[in-house]
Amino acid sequence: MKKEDTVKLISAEGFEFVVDKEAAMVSQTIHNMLTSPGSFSERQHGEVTFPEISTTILEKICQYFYWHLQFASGKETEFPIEPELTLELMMAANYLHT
């Protein structure tokens, strides 16, 4: 896979998830930052750190992306999230419009 086919995306803790390009642009936000016009640092270098996001939350959230990219398309299943992660979870899933 090319570099520019993937994205960086940087947790709070600075742990580093390497993702399909097309599965980090679920994410409204993620995909703004990427395709805005002007010379952003997210775009030009593929990265975006989310300073407010922890590596727990930010795992859950690639495995989202994916987990969207391959049932969204009309599937009944369920994405499984574990109790203790719900409002973190939401909160991040607000932010990224997900």
Second form
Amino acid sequence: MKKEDTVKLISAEGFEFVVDKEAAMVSQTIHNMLTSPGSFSERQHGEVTFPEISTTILEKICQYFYWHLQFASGKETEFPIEPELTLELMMAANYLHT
Amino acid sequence: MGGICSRKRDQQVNEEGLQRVVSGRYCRSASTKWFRAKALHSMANHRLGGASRPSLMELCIHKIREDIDKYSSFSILPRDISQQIFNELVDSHCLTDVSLEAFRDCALQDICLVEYPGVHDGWMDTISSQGQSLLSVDLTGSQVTDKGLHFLKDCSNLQALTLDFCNQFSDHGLKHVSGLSNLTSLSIRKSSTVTPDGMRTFSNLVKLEKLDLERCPEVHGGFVHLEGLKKLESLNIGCCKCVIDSDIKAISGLTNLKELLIFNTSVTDLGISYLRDLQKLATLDMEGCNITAACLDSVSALAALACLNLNRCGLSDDGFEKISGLTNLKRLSLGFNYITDACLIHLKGLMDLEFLNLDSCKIGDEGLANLTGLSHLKALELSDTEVGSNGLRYISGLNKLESLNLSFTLVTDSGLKRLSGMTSLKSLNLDSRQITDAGLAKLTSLSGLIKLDLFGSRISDSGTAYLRYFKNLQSLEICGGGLTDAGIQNIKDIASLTQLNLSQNGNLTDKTLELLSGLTGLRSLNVSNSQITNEGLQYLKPLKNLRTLNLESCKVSAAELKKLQLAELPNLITFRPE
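Provide the structure of the form predicted in complex with the partner chain, given the form predicted alone shown above.
Full assembly next; the chain just shown is listed first.
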């Protein structure tokens, strides 16, 4: 995986997730950060910090990104969501516009 | 084929702009980020039809719906998210006494519970806990009583309240409404609670812009209490039979009124004369009132009038010369009157007309000569008139016409060639026995057609070959009995179709369903009165968007149909046999 094809997503606790840019850009918010003109530091360094998203939730978000890509390519499986995570996940999804 | 002629009776003439404001959802929250319409019914069991990829938000909301009993409160969520969850539970009928409790203090803006089963006073505490955030409440058809309405006093920011078809509260309950001084819209349809005394309450609602009391049987005498509502722009007292001329006099000073609906009331020419000062009035619906064309004298003084409905008023030609002064009219409905060609002369100068309804009038070909210059006409209803092929030459130059209804007229196949240049047509109704394949052949240039009604026309298999010219067709009806499976070959490739009615073609077999299985955009399909059997149902599996399906009077059993719905067609709401 070439570095320029990936992006590092960092949770509130400092845990780092390295994911494909294509996957991360499923989020409209991340998409905007990485593509809008100007010098967003996120764009320059290829990493985004989410001080309000916990590691557990961010991991779930990353799983969703890949599930979304699979779904788009025709593999329609179910995406599992644990009830205890739902509310927090929604707040993150709202922020990430995904 | 016996059913063919009976259909016309049930058909509602489409009045579009003049339509009686449907008691629909009234949403005040402006969140456009997530569209409400994207109801998750379409993702039942995660079986999504085709390309739509569910967002994480949609998946979460769907999950909550499935496990709603695991959630005790949504109040930590931002308002727009809890609003979406609430809407989804309502849309899917999953909201109950218990799950409602999770929405306490969620600062919701819209509570729309139209015809929701089981809504009673016990719900009102949670509803009122939204407090100052609450902007609109719709309790249409609920069992709420005076006690329940009392809770609304804490929601003083409420702008819209709908209590249509609620018959459990009294005028005492209405008094609680009088404190809601921010209300701009109030609707209490079909309630005998709205009496002259109960209407006293309305005098405090000085911000009211819209008041809907349709079908309230006891309002006579109460309109004096509206006199101070100077902001009122829209008043609907349609189907209030008790409303008489003196009631119209009481509202004659509401000069801000832009819309007045008094259809099917007991108002006469005298009552109409009291409207003279309503110079902002743009919409006036007097359908079914006991008036004569003499009242057009008063009506012609309403210079701002753009929409006028005079359907079913028993009018004859005398007095219609006055209508020629209403040059701002865009929509005019004269259907089901005794007017003749002589009346149409007075429409000649109404150059802004976009919609004209002459359904079931005594008009013929020569009358249409007066319409030739109405170049803005978009819709023309000539159903059940004496218009024949010769008359069409007068309207064939109306190059903005999008909708034309010629059902049950004298127009024949040969006349249809006059329509061939009307390429702006999107909707065409030719429901009539004398229209055949030969007529359809003359219409192949109308490639913009979206809706084609050939319900009773005698179209055969060979005639269907002409349908392939209509590449944008979304709605098609051919029910004249002349089709066999061979004809369906020409329909199966019209991929834009969403509604298809092939009922009464008694020779269609399972082969028809096999041929139609590629029309995945279909939302409504009717092949009733045919030879279709249970074996044919398998071909419907790909039609994931189907919402209504009618296979009545076929060899199909209700049980097999139910099975198909459960296993394969998650969006199917209505089906026959049931």
